[in-house]
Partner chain sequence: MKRKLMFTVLAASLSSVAFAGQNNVGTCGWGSKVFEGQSGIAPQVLAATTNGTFGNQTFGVTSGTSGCTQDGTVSSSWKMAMFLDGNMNKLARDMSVGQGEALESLAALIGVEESQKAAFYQLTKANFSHIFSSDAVTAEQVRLGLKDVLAADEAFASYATKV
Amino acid sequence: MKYRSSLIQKLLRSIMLLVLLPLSASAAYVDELIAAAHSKQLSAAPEWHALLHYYPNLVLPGVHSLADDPAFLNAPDGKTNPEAELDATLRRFFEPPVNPLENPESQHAQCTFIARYHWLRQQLNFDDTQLIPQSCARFEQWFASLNPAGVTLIFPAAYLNNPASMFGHTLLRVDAKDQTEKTRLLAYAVNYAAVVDEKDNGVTFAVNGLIGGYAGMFSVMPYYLKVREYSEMENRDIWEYRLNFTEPEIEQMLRHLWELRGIRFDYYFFDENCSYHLLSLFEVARPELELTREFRWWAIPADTIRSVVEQKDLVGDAVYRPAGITELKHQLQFVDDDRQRMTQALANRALDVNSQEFKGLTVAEQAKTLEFTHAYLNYDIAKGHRTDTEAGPLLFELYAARSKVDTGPAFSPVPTPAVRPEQGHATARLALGLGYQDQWYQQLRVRPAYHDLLDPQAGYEEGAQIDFLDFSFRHWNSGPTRLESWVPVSIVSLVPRNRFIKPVSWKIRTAFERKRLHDGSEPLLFTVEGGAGLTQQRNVAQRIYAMIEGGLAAHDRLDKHVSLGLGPSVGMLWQVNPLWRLEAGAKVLRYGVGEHQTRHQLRLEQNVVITNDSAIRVNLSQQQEYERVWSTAEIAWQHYF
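Output the coordinates of this single chain in the form predicted on its own.
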């Protein structure tokens, strides 16, 4: 019995040795790896900082990770301590294998942090007998479904009616090995966006976007869904920039994308937005790019595109994909008034393709009318004016009728714009001016972003203005230097109407600006002005518009501290020649609530382009407030940077 007990004890000791010996060996090996990592200073390497999204602190020394999800980090102080995070990550690679049968969603740390594992393995030459590689079947399956051969940077242009997309948007397309230009829609898109509650109103949306109240996350989805969303539903032209990353760089980028699934970043409209974090993916693929460094305070998609294009040999060709509305406008130029009326009749089933009236057209006219009617119906469906169920049978009839008309395409393709978005003027603007308003003054204006109606139009959407944080300081020859105005936001959309496209033009402007009161003083008032109306395009170069506007002014020195007004405004935009552009306007606002008065304004503003980054602006205006009339003349040199 005694012998038997001794045998059991020896057996248990042997089993313990068998178990503890590898653990002891593993502990020794992980310490060896950590020591090697410290010796090589890997925690300070650009690759490690790119993988963990470490960026320098604004004031204090050190770095912090922009990732705001504890699941992204392994060390308790990993957010601010790259070395501790590297040590903890190495230790996690030695965890026991997971059993996917117990939890299909479970992954080993080598798979969860597969881009870090891949890089550290390269740097430290892991011994597979001591750090056993784990199977990452879920990642391999996902990676195989992408079948990556290249990546393309996608830029849907601005869309004024969606506040989140006023500056445009960027996303990434993963091009598969077996795809061609004709099958690119079947590729997958990588998108970074705020997770927004659909119940949030505009104010909540704006506040959360400014203070980081939304979670920002990466997602992967079919590219054709994004094209349909941007091109057809939101009427946004799309630019596609082929990127020249190598195959290993693309693989590391996608490994890191796998690590980011479900990881939260606080989303900020101005800096940590879609474009900023897309650049961070590029830095993981090629750390020497350092693309995010220049976008410390704000990242405007067009500027990030410009920065990417400026990188040597990074961008290949650029492809233009016009929106549905762009194609409709292009075709409309070649459809005369009679054919436009016939299109409306066909679309409303007031005319049949088998009618004598339609059959009496020439073959070319039939083809043109059928193709244009088809484009118009698709536009109507995208805008929600008709449903697929309603328009589907008619679209099929048009298809069938067009197939019987034996001629080629009725319309030429939409021409690619001569100037791409990143080739337009830079979005920040500095202006130095000289003016006269009862006395001479000198003026300094600084506008961080983005574009107004008179700025050079090449590369921007015609008739659209989005100005943010526009400061104006004046030095009066016989008075002080003072803040003349601060305009947090000014947005204008002047989209012309025609028989088929009937948008509403609108504007909104908030400001702190000096106004002349009844006693002649000029305090800084808080003002909000907005309006809605119609725009008509007289020819390619001229747009005229009319709106009904409302205005609010608030200040302690106003009667009842507030003044509310309403009145009409009219104006004209004219591209006189490629370099000279002007806007003339008139406005009358009758303030009948709070402090009473009637405000008149006449203005003529002109912009002459000198170079791609400079222009001369000349403004003339006359105003009447509280029965006092005064004129202002000003000339300024503007520099875009």
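So that the term is clear: the rigid core is the largest set of C-alpha atoms that superpose within 1.5 Å between two forms. Positions refer to the first chain, counted from 1. What you are looking at is a predicted structure, and each value in this text was computed from that prediction instead of being measured. What changes on going to the form predicted together with its partner chain:
Once the cores line up, the CA of A401 ends up 2 angstroms or more apart between the two forms. Once the rigid core is overlaid between the two forms, W574 does not reach a Cα shift of 2 Å, moving by less than that.
After superposing the rigid core, the Cα of S614 is displaced by less than 2 Å between the two forms.
Coords for the form predicted together with its partner chain, given the form predicted on its own:
Below you will find a single chain and nothing else.
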């Protein structure tokens, strides 16, 4: 043992000598590089700020890095001091080589911070004899398997009956050199998401998402896994926007992505979310892009897409990937009533593919019926309507049956929608209106996000509304100027039912709104309304719906401070022509708990598109509340921005 330890000591000593000699020689060179970096003011360059995710402080002068992980920084004060960080980074590049045999995970600082190394090497013309380049085998292997030729921005659109999903998600796809139009599934996806504990419940998700309680991280995975997740399981259409980054730009973006492996950012649902961080990757690739600034406080994925598309020479074409449910709806148009019944029978095992009835069909009709049944069963399974033990064997039998029908695909591909999501109206809205309700009033209405049932429809999901923080201020001609209502959130989902898709339509709205009470006062009441019901498609342009609604109003001045009501509502949504939409509705709510009253409401609301970013809204209504009946007529000019 003694002999062995002295041998180790000797070995160590000689290794240290080997390491220290070049270190002392390079000490002068690192100082030289640091001095050069200072004189070139590299720590103030946009490239450096993009690489370190520096962002200007809100109040105080200076910057801070959005990265919340010590492993991302080299200087103790690197989070707020770009220059100290740059100096420390340069020093680390001179560290002795690592031995991958000791730990295959270990990397030299030149590899860990390979995008910084690459950029600084260019800026300072590193002398490779004095700052020895290290081999980065792990990075090289990773980069080679990505084999990047291009980058595509991926946007899964809203899914049916879930207006909240309009907020969406964005991710990137790294397209490989050997990839074709038809093998996009084989590319890799780059995803930024919060890492959550699967035991967390919905409320915990929401709270942590708001306060930055989750770690946000980048991950890389095969694109087909994301396609399956969005397109098949969640039934969301996907839009793929090809980006025109040059090869050197893509290389630098991926070098930076490598630096971000396992790096934690605090995840904030509204601002520092997936879309925000993808934009920051674009800025690393092309520092003259200024994308993130615009979205510091509020990054709605669709808006970030819009902003990316607006950049000069950044976006190529967009490719549409319809979800399972979109295919089902498309195919349904070509399946007649008899075949629809047959599909139902097949799906319920009331009809066998080997029966005379089925075999009697033409080859084309067999193919069509089977393919439509596949689409339907896949949809039903994704929705959780069928258990796997029941649906698995059936689906398998029907695939096998289709393989024996000797003909090509029975359906045409789903056509690409004429208007893409980012070509729809901008999500913030300002409205100036004039109205009459016993007397004239002028109204200013501000809604930061997102889309209501009557807003211009193109690019949005039909029958889906989600409005946030809608403020209305009114100046009454012979009265006060005041906040008339504030609607924190209002969601409506009117999804038509058919033989195969049977969603429940629903709505929820919370508001502070003025009501005239018995004593003549008009306080801001807190109200919550919600409802559930059914929607039917009458034709392409018309949907009618009926719901049971419940309502709650709360205020000190109400009898017992609260009032609870229940009643029916009906309505119609009609796209009269491409520019003109209207909704007519009626409802009666009987308030029986707390303060008693019956509330009636009749309304007709219309929206006429004027230009890409403006519209005229005309609302007529008659209401009865707290035994008072009144009519309102209002016209408003709306601007989307």
